[in-house]
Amino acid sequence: MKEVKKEKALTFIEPGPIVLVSTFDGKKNNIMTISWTMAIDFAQNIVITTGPWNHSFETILTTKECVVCIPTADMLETAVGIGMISGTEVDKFKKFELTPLAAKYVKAPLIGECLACLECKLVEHIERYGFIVLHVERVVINETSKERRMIHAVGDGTFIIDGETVNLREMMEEKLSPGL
């Protein structure tokens, strides 16, 4: 074993797939792209890791609700653009040519490419660790996506596409959650 700088360790354990979360600020949509998501319970409370460099940040805080999107392996690199520019100063629902589509729960728009989209209420914002504890609302998912595999990010600038799936269901049967 060699001994790495501890800066490494986000590269082994970083959590989660890639989600592209949409807003609505009472004026346009807007979409963010976050890397550090989590579900921390069985009663659909997941978190993502945001904070006020994120010009979505403010809208969550205010309308107390987002849509979390699970992009697609053929999405990554629009995942990426979307995290490198800003919604104040371009739109990127059209820049990105993704289709917003009407919630059921919430104003802020699914992203009509995407595998999933999970409609979600602001449950609690843990300033100082920047989290934000969303509670899943709705969930609809794209039964024509071809392309079903996530993106997880590294950490690094580079990127993990999901592979192969082993099924151990009927092994965990007894420790899953009723209606999984």
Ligand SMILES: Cc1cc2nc3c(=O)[nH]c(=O)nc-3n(C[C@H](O)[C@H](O)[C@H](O)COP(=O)(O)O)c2cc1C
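Worth saying up front: this structure is predicted, and the values here are computed from it rather than measured. Numbering follows the first chain given and starts at 1. Heads up, when I say rigid core I mean the largest set of C-alphas that superpose within 1.5 Å between the two forms. Compared with the form predicted in complex with this ligand:
With the core held fixed between the two forms, residue 175 has its Cα displaced by under 2 Å.
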Given for the second form:
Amino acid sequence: MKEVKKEKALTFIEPGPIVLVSTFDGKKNNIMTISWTMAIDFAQNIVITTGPWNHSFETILTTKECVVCIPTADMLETAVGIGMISGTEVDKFKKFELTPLAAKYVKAPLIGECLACLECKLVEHIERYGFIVLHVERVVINETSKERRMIHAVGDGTFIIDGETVNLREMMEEKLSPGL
Ligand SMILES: Cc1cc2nc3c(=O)[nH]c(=O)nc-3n(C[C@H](O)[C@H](O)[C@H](O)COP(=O)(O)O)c2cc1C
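Same protein, different condition: the form predicted alone was shown, now please give the form predicted in complex with this ligand.
Everything in the complex follows now, all chains and molecules, and the chain you saw is the first one.
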């Protein structure tokens, strides 16, 4: 995977794709699926929403880090499968035949099959809403991936796969952050 500018982080988050969040609890790598994500500024801060019913939640609070990876359309069933079982029961990297790759700033692994991975450090946990505020330290992208469409969860068990991309960059020039 090739490193690109950190400013690219929000281009993967703003469209609201479902993400695979990888963690390392000191003994084992793990992954969870998250559909509640949010980009909150141009300074590489993002939010994922989760809570104590997931093993990954405890790991993120303890280790203060994770990797947020973006799966592509061909990984939809894998992403749903990962979100249906707990890492306390199985090794999800093995079960779903995913490749853990070494990250640079965190011990949690990149997921080699994903379109992009954001190495993140915990900034704040806002308990009332289950908000996990993360700062993206590094972004890597998978240049070889032929499938580039992301997946969006509707919330009722149905999913939308990316469609047409419309370019209004010229019209938005004043509002775009440098580096994007
Ligand atoms: C499509 C999908 C989306 C999900 N989105 C979220 C979410 O936004 N927040 C959350 O806490 N759990 C979400 N889950 C559930 C977790 O992924 C699930 O509880 C997972 O098994 C936790 O794994 P762990 O115990 O190994 O951490 C989602 C599951 C699926 C299938």
